[in-house]
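As a starting point, one isolated chain is supplied in structure tokens, in the form predicted on its own.
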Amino acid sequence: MTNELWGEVREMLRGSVGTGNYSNWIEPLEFSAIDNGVATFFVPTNFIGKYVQQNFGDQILYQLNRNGSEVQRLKFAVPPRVKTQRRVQSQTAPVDPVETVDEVPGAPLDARFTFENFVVGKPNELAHAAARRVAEGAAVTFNPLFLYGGVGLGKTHLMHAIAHELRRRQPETNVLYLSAEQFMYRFITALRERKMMDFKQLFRSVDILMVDDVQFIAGKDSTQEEFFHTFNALVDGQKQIIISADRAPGEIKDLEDRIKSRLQCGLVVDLHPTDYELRLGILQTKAELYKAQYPGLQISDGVLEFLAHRISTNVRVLEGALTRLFAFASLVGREISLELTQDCLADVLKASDRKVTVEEIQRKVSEHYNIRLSDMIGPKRLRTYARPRQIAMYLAKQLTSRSLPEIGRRFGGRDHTTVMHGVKRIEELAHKDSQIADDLELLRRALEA
């Protein structure tokens, strides 16, 4: 098997394991060789190799064989050069934080996720400022720092940026960054191998603990118990904790109340959905980097603005679209025009333009506000039902081609003037009520996903 074929297999795995798992576990794998039916991969740490073997080994084997490689077994090894680096690093001056972070075995850090590469806008300025303050290494008045928001809004980027900056400023600081799934896996492994004292020593000896996607421990009683005690021990020892999740602590279902209470004691910061200006800023920053990589490649006026308008669901999708666009234009030797953009990104743009029905909107809104669909469509005028009804009408007007009378008929036979009033009311509220604005963006993303 060649590295090119492994690249194809990796892309298939990206679709089957999900973006988060792919970036944490599959992307760090470096294909080495296939010998006597054994495929060997180099990994940054033994922990990553063991985790991939147990959680994704079967899928990797399946995809390798599906692509013509006769493999019966996988082997994961830390290359000698990585081990050598660690010995050298322990005896010399501080070096690049990406290389030193594995001294305390955690999740691999992405070298791209630094503060310098983080585009700040109104939706994320508070989260960025709080992350910067923690990364300065001085004592802060809030502990933990809790970052939350939807997929692709920059939570993980800020977490990695904090770790990188702390390593640069205070290389002697013991920083441990990992996902909640890794925390759970290590806890279970320690239980099984009767090494709980080692586990407790590792996690309670760090100076800064960073746990990504903490919602994944919800419902896992034993893991929550240990997380609770670890959390308390570190706070009591005046150690900093940084946590991220896809929603606020109080909204994480099946998370113990005592943990919710602890998480809410610090600074809880929401990364709001991106607006047009922030998306355009991200594209402009990325485009400048790509222009250096592809000298001479021209991009027409209006292309970045077009993408910022059309791809609003996810920053990762937006960045991926720009990466593909520059690579394609370089290969065919053409200027990045609007026409080339539409041809190259036809599938991405089509996905962003997925047709949404009024019925889908009604169902999604009723689920979001935890009310019955019949109550939202029905005649009841209680605010509990009236506001979600108006939001559903607004989204139907924005996301479908249905006329106001048609929308009214689908909302219990209401007159088009009622729909018009509801749409206007939500437009007004969205400008002065951040919760309404967030709900609209979250619902829009869910419907366009």
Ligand code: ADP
Second form
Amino acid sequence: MTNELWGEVREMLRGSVGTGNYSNWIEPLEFSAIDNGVATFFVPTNFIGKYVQQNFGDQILYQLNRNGSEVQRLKFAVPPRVKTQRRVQSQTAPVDPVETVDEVPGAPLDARFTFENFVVGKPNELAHAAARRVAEGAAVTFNPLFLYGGVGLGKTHLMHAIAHELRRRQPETNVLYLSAEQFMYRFITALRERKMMDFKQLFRSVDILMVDDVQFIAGKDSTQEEFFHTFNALVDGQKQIIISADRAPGEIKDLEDRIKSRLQCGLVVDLHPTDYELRLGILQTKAELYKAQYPGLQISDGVLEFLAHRISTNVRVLEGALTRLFAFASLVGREISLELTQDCLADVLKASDRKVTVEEIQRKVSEHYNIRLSDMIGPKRLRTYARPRQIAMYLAKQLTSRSLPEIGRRFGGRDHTTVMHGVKRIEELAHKDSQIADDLELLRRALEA
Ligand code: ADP
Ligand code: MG
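Next up, the form predicted together with the ligand. The previous block was the form predicted on its own.
Entire complex below, previous chain first.
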């Protein structure tokens, strides 16, 4: 390939990656040579090389091949610090790059998503413990590990944490992390370019495979098929697989039954919606980091507690709120008081204001099961009343920030242990009984609408 051809390829990339990405990442690349199917580019820094490899590598490969170059791999190198004259001379003798960034076939790992930065609480302790176990890299005990839960609850964070930990402990272990979307993209590219052998080889040569957001491949038949084969080959070879999804395996629509049942073979753990304590813990941890970043910035007592109470959606929203708060406060040079918080985050607070009350939950649930509200709250122990009551308790725990004793009081003055028992019971049933799982989903939607 000539520089001219690279010019054309670059133009194609401009269209596919967008102007912003183009000028930040593609433009700085300096084409060097193609040798034995490896295209080498010079990059100003190692970081840029790594980033481009991970984020645009597939697209660059694709465009190069479309334009007639036979390239299987990309290599990014920081050029040796030589004077311009030497550089000209070195055109005959190949330049030995000082530092090369090896091809990493997976998706980029977020450096902040470590176990150290993961705050553990009741809602995520099981998922955390399972992730830790896998990260020890001992013999495979459960395969796959299937993590599921709503958005922003830490699935991706935990997967990256496993990858970081394994790379640190056992650098020789081949860990591959990617999203189900990327899996599909690679698969389709391999099909189109008749490189299925390479594709299979790559995926069967990893020691630990992590596929994030696997619900994405539901309904995509040939991708599912290939995923199934990859999965089986790795399990047969005693390789660890870690999967995440936004719901339990059995609840993913348009996923083949044989895949569902395969996914259920290992350990299935869910990340529950955050509770007040966990949210506060996360806020405290992040606030410490920010305090280091913005020295001198004061934060009043009660602000974090206020946020933990008022923002009960996912952790991402919580983090975003805190980031904005610190940035704003440092800009105006004021202490982070409750008042400043309310001003700065008015929109976020308003959005999460539509809070569900325990009373609403009781009403909806009794309507749904066709029982009287008084029977739900009253002392009757018959299953017809007890089950809806437990469901309402469970939803109250999940959807409100009320504590167990507070919930108990609203259910005719029941003890907090009764509430806890009810919540546990429904959690168990939600796994086993799809009718209950469906009811819960329906009720949750109706209440949050
Ligand atoms: P998911 O993949 O489940 O949608 P992520 O893993 O992307 O969610 O998490 C969303 C954000 O919230 C990330 O920035 C992550 O670091 C943060 N986060 C989630 N759970 C925790 C936790 N327990 N401790 C610290 N940060 C968390
Ligand atoms: Mg995620």
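Numbering follows the first chain given and starts at 1. Please read all numbers here as calculations on a predicted model, not as lab measurements. Definition used throughout: the rigid core is the maximal C-alpha set that superposes within 1.5 Å between two forms.
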Taking the rigid core as the reference frame, tell me whether Gln238 has a CA displacement of 2 angstroms or more between these two forms.
no
Cα displacement of Ser374 between these two forms reaching 2 Å, rigid core superposed:
yes
With both forms fitted on the core, check whether the Cα of Ala321 differs by 2 Å or more between these two forms.
no
After aligning on the rigid core, report the distance the C-alpha of Thr400 travels between these two forms, in angstrom.
12.8
